[in-house]
Each structure stands twice: as C-alpha cells, then as structure tokens.
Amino acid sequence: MPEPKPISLSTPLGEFRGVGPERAELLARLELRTVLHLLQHRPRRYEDRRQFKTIAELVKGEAATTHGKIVAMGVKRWKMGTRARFEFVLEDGTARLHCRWWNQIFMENYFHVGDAVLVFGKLIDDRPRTMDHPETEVLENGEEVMIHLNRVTPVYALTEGLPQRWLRGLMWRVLAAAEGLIVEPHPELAKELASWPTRAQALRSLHFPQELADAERARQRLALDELIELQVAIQRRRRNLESHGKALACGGDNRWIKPFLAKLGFTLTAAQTRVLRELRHDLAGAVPMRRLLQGDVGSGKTVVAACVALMALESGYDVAIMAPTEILAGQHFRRFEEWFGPLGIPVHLHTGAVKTAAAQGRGGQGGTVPASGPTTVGANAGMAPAAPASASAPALFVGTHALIEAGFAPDRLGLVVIDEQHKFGVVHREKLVRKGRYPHLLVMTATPIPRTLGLTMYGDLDISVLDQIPAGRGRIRTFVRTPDRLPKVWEFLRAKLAEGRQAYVVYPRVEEADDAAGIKAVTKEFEKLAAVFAPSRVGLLHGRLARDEQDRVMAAFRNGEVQVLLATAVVEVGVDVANATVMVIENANQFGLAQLHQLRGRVGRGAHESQCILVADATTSGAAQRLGILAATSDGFRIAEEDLKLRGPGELLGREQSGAPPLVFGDLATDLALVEQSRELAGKLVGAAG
C-alpha cells in the first residue's frame, strides 16, 4: 500500500501503508488519528543507542539499557494456576539476564527463543541478573535498523497491542511525508526567532535528534509556539475589556474608611497601605480593574477586601465576594457584619442554604421572604436579622457558589472579590461579573502563584503582592513525625490543652476505603480520639455533615465549648479560630504541599505560638523531601515553586480550574524565561493587529 499522496496534516493515518484499521484503533487510544496528531506525540524519553551496556557491567539498582539473544524462556505456574510468571533469559557473551513479568503470561507471546531483544529496565538483582517488567524491544536486520540503532533513539508512549519499533516507524515515514508541509505559525516573527530552529526542524529533532540537547532544543521552540499563542489570547482578551469596558468611578470619597480603619484595632501593615493605593488607583480609572492579590496565609488580604469594598460602597455600588465553602462564606458574612453594621452598610449572606430575605428583595428573584420580615436561616441561625434596605443604598453581599445562579441580581454591581480564587475556574469568574455592567474585579488567593502561572493563569490581571505578615502574629514550628511516634503527639497535644488551647486534627479521608490501606479516616478515628483527649471535647467537621451540624460543630469551636476539631481538608481555607495553637495532619503525605500549607495557616492566628505537626510514614525519599520541604521554610512562594515542580499545574489548580492551558510541549515548572519570551513576542502580534 502506497503512501497518500497528496497528503495534509490532517490527513487520517489510516491511509498510510501498514496501518489498518486494527493499528489505527489502538493509535485513536493514544488520542493520535491525523498526521498533526503523530507529530505532536512527544516521545516520553531517549535512549542512546549508540552505546550500550552489556549484560556483565550493569549495576544493581541503575536503569540502564542492553542487548543480546534469548536463549531460554517458559511460563511458571503455582497456587494452582493463579498465579504465573513468564521469563526470558538473556545472554550477550558476557553474562545471563533474567526478565520476567508476573501474572502476564501473554508476553510469551512476542518473543522467540533466538530473538535479539534490546532491554532497557533496573536491575533488582545480580546473583542472578534479574531485571522485572523491564521495557523491550525485538531488534530486526534490515533497512530500518538505522531508525532503531546506533542513534539517539525515541520511546514513546504506547496502548497495550502497538509495538514500540512499529510506531517509530511510523513516525519516520509520516514526518518524512509530511516535512513540506510544517509552516511556521508566526511568519512575522522570523526575526525574533532567528535564533531557533525552525518548526520543522524542531519536529524533525524532537523525534530523531543527532544528540540529546538537540531534543530538549526541539521541545523548548514547540513550547515557545504554544505559549506565544497562549499569550495572544490573554492579552486580545485584556484588550478587548479596554476597548470595551467603561470603568465604574468607584474610588470612594472615605466617608466610611477612615473610621472602619479607626476602629480596627490595629495599623495596617507598609504592604497592605501599598496594596491599597493600587486597589484606589485601579477603582478610579479608565478600565475596570481586573487584579489578582496574592498574600501567603495571614497576611491579611480579608482587611484589604474590606477597604476595597468600602470605596466602592462609598460610590454608591454594590459589592459581592464570592468565597468557595460556605463555611468561610459564614465567617466572612460574620466578620463584615461585625465591621459594617456601626457603619450602618447593609450585609447580606447568599448560599445555597441561605439567602437573607433583604438579598432577595434586592435580587428580585429567589425564594419567600418570611411573613415576619427579613430573617436569617441555617449557617446564619441565632444572628441578629439582616436590616431592610432601601433599593437604592449600597449593599455588601457575602456567598459561595450561589452568587452565581440567577437568583442573584444585584441592582449596581460596582465590585466582584473572590476569595480563593484556586477553588474556582475562570468560567465562575466569567459569570459572576457578567452580573454588572463591568463591574471592576479582584481575586484573591493565599496559595501564592509562581511566576509561570501567574504569568499564563492570570496573565490579564494585574498582581498585587501582600508580603507582610501583621504584627503580634505567633511563629509556627512545623515538625515531621512517623506513626509510631503518635503517643508522644497526642500527650503534647493534651498538655496544650490543659493550657487553654484548642487544636485541628486533620485526615485525607471522610470513611475508610477498602483500596486505601493504611489511610486512615476521620470519621473511624472520632471515637477512639474521643477517649484519648477525654474530659476535653472532640467535634467532628467534614463535608458529608448537613449544613446546620457544620455550623454548629465550627460555632462551639470557635467560642471554645470543643477543644479539638476532628476535620477533613474542609478547613484548609479561611477558618479563623486565634486560640486554635496546634495543627496534626495524619497521612500528611497524601497531600499536596500547598494544601498542607494552607491547613497550617490555620495556626498561628493569634499572639501564642503554634505548632504544626505532619505523621506520615515518609519511607519513599520523595515523600521525606516534601514534607522536609514544608518543615523547612514557611515560605509559601517557595512552597508552591515546589509543589508545581512536583504536582504540575493542573494538579496543583485542581480540576475545577477550568482554565488551566492544555500545554503539549510546554512545562509551567521550569519553562519562566520562554513565558517570558512569549509574552513579549505575543505583545508584538497583538499590537500589530492593533
């Protein structure tokens, strides 16, 4: 079967000689059915074939790769049949390798006594070789021998069925075929990138470089195209809101400002009064704002919002802040009630569970306003009822989610705040501004943004950066222990409640899982801590409870009717508790550095000093040094450098993150300075296009 001429980049593979419909399904698994989507698979590492290791010089515990001819193989059975090991016995003429594979007997079938095999694995054993489940590869004589020996070798990804040697002989051909037709996707760039390979050339090394350097080259010019066309969406978008949006005057006249901030308690710190002058510059100019404020865990960014809130209040607009549970949309309502209320500012709360009848009149839509006048219910129970507001005075309204549906209509939206803004996609964001007439928008994260992300993420928002912490702050000491230490963990967790403190008790899991040995569950562990903190009270909070017990399980913690809270990551953001001291994270490595930096955030609220605690049974050195990582430093900028390192940005945003960019070519953890580079030359194409 003839290659197809004339062939495109989207031609189906299908029509390439020796792939038939049963190599074309197991391509389509591997997401690969045109040309472009071959030439995009990027091989998930190299092999340099032009020295090989034999059998006799490999070392215990290395990977390497080697060479040579079997000359014995066979299946193994015992327990009946259960269980069954195939394995081959390779020899060089320096010595014997052993390969096997349990429980896979179906590996018999590819191999041949008499095969030359090229094995690339670790060897587990010397006495005798012995390498298990090692990657391998059938040498063929022929024309071809020169796609699979004596270079630098690509190995790709496979399905089970697709032969390593017979996808990259596909690769060979296909990018053959297909040189003539790879075009540079930014020709007026040709100067700028002069320095680069060219997109073909980069294809071409990215598959069958001459060295290695060649292939990282390749990769970094294909990330380079990916992110120049990332960075030209961002700041299109960025542009179009300046041609388009007319920004609200909201820049406030400090009517209601200067006593808030009389009455605080405390002076705002040099990075939190820097912030603020950005935030009033931005709320009185030309363009809405649209800003990402950045503050590590209690560096105050709920006092920043309050004074942004208060300039736009103060220009007669609405303000809504949005926040991702809606245990810290209570605390949030609480705390802005407890700050506006002198001022005589309206605050409302809207969540799933709760919407105060005064936000639904305002909102014109929603549920029954109570016969008996504006009243509060669930989360909001035992509070003083929500005033009645004139529809034209400016009110604050705190929610999760909820703010989002349709049920939700302010009258002048002047201000978006979303708190957390990691626990939302940028859809959420979208919606809920498109609730004003472009109305200015601040999101806040106490996850700090390596610059990578912040670059791609939020790459059309301005950042503020609070680098401060607010005085008479207690330090944190975070120590790392094993399980068998827990004895000890539990009776310094009971002499600090002798003291009067309170502690969080955090595990991964709300039940016990039947595939999740040795991860415990905080509901299993409930009542077995009971007993151990017992005359002191133990309160159990995790996501499954209804909203009413939540409330009531985080009320008694905060007023201190329960010492210790048994909880999920359902605490990881906004809970406040400033006699909360001490923080212990049992399974502490099933979470994400970022995460436990956030859970520990929770400590160190007030003026005593706190401790952080993380069991976990760390016997990989990966785990050790992350959570050496966090022992370490309470810097949450290297922190989260580190989590997406190890994590990647999809992971270390969550799945919610909607906006995360797909990238093939392109890593977020290490590629800073071709952000860079693609956001200059992006900046190129969009102002040429005017």
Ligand code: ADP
Contents of the next structure:
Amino acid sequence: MPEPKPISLSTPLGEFRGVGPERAELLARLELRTVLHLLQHRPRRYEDRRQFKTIAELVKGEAATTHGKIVAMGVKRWKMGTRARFEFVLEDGTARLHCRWWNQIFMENYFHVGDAVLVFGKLIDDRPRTMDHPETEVLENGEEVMIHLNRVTPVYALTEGLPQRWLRGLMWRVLAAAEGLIVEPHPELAKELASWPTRAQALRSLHFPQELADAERARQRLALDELIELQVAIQRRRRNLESHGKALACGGDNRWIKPFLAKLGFTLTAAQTRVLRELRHDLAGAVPMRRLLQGDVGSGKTVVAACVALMALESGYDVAIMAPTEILAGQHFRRFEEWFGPLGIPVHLHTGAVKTAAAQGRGGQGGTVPASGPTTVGANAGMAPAAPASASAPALFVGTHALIEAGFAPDRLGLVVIDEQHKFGVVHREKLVRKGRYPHLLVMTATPIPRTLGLTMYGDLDISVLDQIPAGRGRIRTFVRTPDRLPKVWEFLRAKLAEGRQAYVVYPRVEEADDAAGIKAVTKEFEKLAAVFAPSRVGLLHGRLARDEQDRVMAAFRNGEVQVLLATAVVEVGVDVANATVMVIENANQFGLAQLHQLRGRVGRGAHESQCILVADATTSGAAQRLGILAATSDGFRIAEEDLKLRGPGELLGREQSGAPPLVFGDLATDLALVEQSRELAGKLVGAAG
Ligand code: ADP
Ligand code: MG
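Can you return the structure of this protein in the form predicted together with the ligand rather than the form predicted alone?
Up next: the whole complex, starting with the chain shown before.
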C-alpha cells in the first residue's frame, strides 16, 4: 500500500499505513503527532550492529549488544505468588545468556521459544551469564532487516507498548516519504553553510547514519539551525529596541554623585570606574541601555548600582532596583537610605509585604495606606506623609518581584536595575521594563555566566565586567571536611568567635511552601548549635519565618548581638556583613557549585582572613571531586563552567524559571563554537532583513 499522498511535514502520523488510533495515541504521548515531530525525535543512542559480541565474548560489568535464539522461557513465582520473575534463556552457539525481568510477567506475552532476539544490557554475572531488564528487539526475517541490522542503528526513547523496532520502521518509511519536503530554513545562508550537510541530509544521518561520526555531525547541523532561530529572535528584539526605543536622557549632572563618592569611605576600583564610564555613555545615548553587569561576589556591584541610579535621579527620573529576596531588598533599602537620605533623595521599599505610601501613590492607585495594610517604611517615614511631599522629586524604589506586579508604575521611570539576575527569568526582565516606556535597564549578576549562556540568554544585552575585587580584602581559604570532623569545626569556630569574628552556618533545606520537616530539622540544629556556642548567641534565619522576625535576626547579626547565624540558603545572595569571616556549609554536596561559590562570597568581605568549610560525606567520589573544585579555585568563571557541565543550564540559573531555551539538538554546556557561529549567521539574516 502506498503512503498517504500528498504528504506535508504537518501530516498527522495517524495517516500513515500501519499507524492505527492506538499507536497514534502512544506516539502522541511522546509528543509525536506530525511528520515533522517524528523526524525531529532525536535517537537516545546508537548501536553499531555491524559487529555483535557473541554471548561468550560478553564481559561482566560492561554493557553490550548481542543476539541469539530463545531456547527456554518461563515465569517463576515465590512469596505466595506476590513476587514473580520472567526469564528467557538465549543461545547463540557460543554460550547461553539468562535475561530476567522482575515483577514484569507481562513480558511473557512478547516472546516465544524459537524467536531470534537482540538484547542490549549489562552482564551482571557470568556464572551463569545474566542480564537484568535488558533492552530487547525480536528480529524478523524479511525486507526490514536492513533497517534494524548490519548498520549503525538508532535507539529511541519509547513509551510502554511502543516497540522499538516498529518505531524505527515507521521512521524509515516517513523519512523516505518526506525527505524531499525538507528544505533549507535559510537558503540565503547557502554559502556560509556549504561545508555542512543539508538539513535533509542531516535528518537522514540523524536517524540512519553511515557512521557514528555522521550522526554527531548531523546533530550539530540541526543544533545550528536551532541556535540560529534563537539568535534571530534575540537580535530582532534588539533591533526593534534600537529603531523604536527612544532613550530617556539620564546621564546626570554629577550634583549628587560627587558628594556621594566623597562620603563613601573608599575609592572606586579601576574596574568600577571603567564600568561607570560605560554606563554613563549608555544613559546619555540615543538607545535605551540594555546591559548586563557581571562581577564576581564581592566585586562591588552595589556601589556601581548606586552611582548609575544617581545619574538617572539627577536627570529627574525615578529609579527601580529589584532584588531576588526580601532579605536582600531590605538590605539594599537600608544601605541606599543611608547613602541617599543625606542627599535628600526619597528611598522607598516595595516588597510583597511592605509598600511605602509613596510607592502606592506613584503606582497610580492613589489612595492612602489602609490602617491594617502594609507597613509604611521610607526615608521619610515617621515624618510628614511621604507621598505628597515627594510627588515631584525623583525617588528610588527598592523591591522584590512585587515591583513587577500591577500596582507599581511610576510615570517617570528612567532606570531599572535588576540585582542578581540569575534568580529572575527573562520574562521578569521584560515585564518590568515594559512598565515604563523604554527605561534604561541594568542587569547585575554575580553568577559568572559561561559564554554559551551569555550569548543566548543574554544575547540582547551589552556586557560589562567588574573583573577586580577591591583591595584590602582578607583571603578566603576553603576546606572540605567529613561530618565526623564537625566537633573540630565547632572548636575552630569558637576560637574565631573569641577573636571577635562572626560566622554563618548554612543548612541545606529547600524552602518549599510546606516543608515542615525541613523547618523541624533546621530548628533542631539551631537548638544544638545554641548549646555548642553558648554563651555566644546563635540566630536562626529561614524563609518561613515571619518577615519582621527575619529582619530582626538579620539586624541582630549585622550589629553583632548575634555571633553565629544559622541560615538556609536564603543568605545565598548579596548579604553583606564584613565582620563575618567563617562560613560553614553542612551537607555541602546538596548544593550546586555556583551556589556554594555564592555562599562562600558572604565571607571575605573585610580585612580579616576568612574560612569556608564545606562539610560533606565525601564517600561518593563525585561529591569529593566536585567540592574539590571549590577548594582549588575562587575563579567564579571556572566554577560556573564546571557547574554547567555537571548540572546543565537550568540549575545554574535557578530552579524556578531558568528561562533557558528548550533545545532539542543544541547543548549549551558544550556547543560554544556552534553558539558563536549561529550568532554570526543570525547577524547576517537580521542585517539582511534590514
Ligand atoms: P557584590 O558585587 O557581591 O554585590 P557588594 O556590592 O556587596 O558586592 O560589595 C561588597 C563590599 O565591598 C561592600 O561592603 C562594599 O561596600 C565594599 N566595596 C565596594 N566597592 C569597594 C571599593 N572600591 N573599595 C572598598 N570596598 C568596596
Ligand atoms: Mg550584590
């Protein structure tokens, strides 16, 4: 029977011969609905079926493919029939192989004595030779053998009830029928892509390569297409901004920056000065600023944010600074209040729980703060009503996610600064910026972003780098210790407390909405440490405490009433207490490397030498090796690269919404060359389109 005609890439798979409603349903479970979906179903792995191991050649502990005939099979039951095992014995003339499935007696229905079967699995025993739960394919004689055997064969992800062999057969037929329909997405790049297989060739080699290397080359070509699409979108967005966004003149006149810097108590590093020059150039330019400021922990991004905020404020515009946590927003608020208060600039806090009157007034909701409503905190709080007095003066708004919610929309928003971007997604960034008519945007991150991600996630941003840590910092030494050494660690801590230093002890608990067990564990740890360190005082900080309790604990730690802060990862970003010089991280292997680097960045902020002690059961070799990287380097970039390799882009950028693009063929951890090439090619496309 012929295949459906005419077909297109969007023809439903159900129209193909042999794909009934049931199979179509199973395919849909894998999101395979059309010809195009199927062709882009990337094989999970490949098997070189040109040479098989004989059963006698199988090596214990190694995964391999072999084949033979079933000479016996059956189900064995025990424990009153509650446990069962299906098993068949394969024989190929050299030896016998036992293949077993535990508690999957339905496997019995798929095989018959006399079947020729191909199995892929790990030999777990050689007396007798045994594999548990191998992947199998029943071989049939006939026309299809060339698809499944004597070649580099694709092996696909499946779903229960969908046979590997059937799917591969379908792939072969659909590919043959649709090959002629696959066109180059960008014919105008023909010259640039001359050394690559065509897209049609790439899809064929992806599924049925001549050699394994062809499959990888095909993947790269398809990845390139994917990355080009991504880059085109990024560059279009940028172009759009350049042609439609009219920049607000926010260069400032120095009237506030000068006194601010004079009273700061330190001089800016050369890197800070250079970056500020870049920022001022942007703020005074014709196109709204879209810039990423990358600077390792402790490089002094906050002061840079303050200066750039002052430029916009001097120009008469409001400024919003957004932080990822309430603690950090609170800290920024206090610091900016201290810095800007003397200059007469109103500073307002605007978080989920706290809104200043002015923030509401500006937000266009008018109205006063209801008595039972959010607390009013502001530079002017406690004085005359803040809103009317400051309504005409430019103000600084500090906040969390709440800033992007509907109520907040100052009409003269000139600059948005997003601190610690890796906790926000691209979506957040866009939303906040849309609040104003094209305010300038500065995104600050302490997570060094590997270049592949920099070019994709932040491809529409210009990049500035603070590559210098202010002088006069004590160094940080990092140690890895097993939990049995904890008593010694506590002893060391006590000595440091006696010298007048302070310490963080971080306890790994994800703060899910109802993580009662986690809170119990951390509370128990708190009681333990309170006893260990008495008479020094221990404070407890986690995201489920009431907000004013969090504030109280942070304040007590900041002013030295509390010497040890037991905290969850809420202290990860931004918290800045110079006298805290010891960071102990329990169960350190439960954190990502970049996150540990952030946590470590909480110490080493003053002149004293600091220590970071990673406590982990290093019995698993991976954990020891991972943590070893941290002990060996303080280079945030290297750490981020390692993290990207180990955990993938999503983890590096934060759990909730990594904003990382869903790539089927591309791999942001390894495809740097492709990312760079795609950027260049997209530039040609977008440029050509004008
Ligand atoms: P991060 O880049 O991690 O956000 P911060 O902005 O919190 O770093 O700065 C860390 C500490 O270094 C702060 O206490 C800040 O006041 C201080 N600092 C910033 N710039 C300088 C400088 N040029 N010289 C001395 N100390 C500085
Ligand atoms: Mg910071």
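Treat the numbers as computed from the prediction; the structure is a model and nothing was measured. Here the rigid core means the biggest group of C-alpha atoms that line up within 1.5 Å when the two forms are laid on top of each other. Residue numbers count along the first chain shown, from 1.
**Student:** Could you check whether the CA atom of residue 240 moves 2 Å or more between the two forms, using the rigid core for the fit?
**Tutor:** No; residue 240 is a residue whose C-alpha shifts by less than 2 Å between the two forms when the cores are overlaid.
**Student:** Any CA movement of 2 Å or more for residue 110 between the two forms, core superposed?
**Tutor:** Comparing the forms between the two forms, which are aligned on their rigid core, residue 110 does shift its C-alpha by 2 Å or more.
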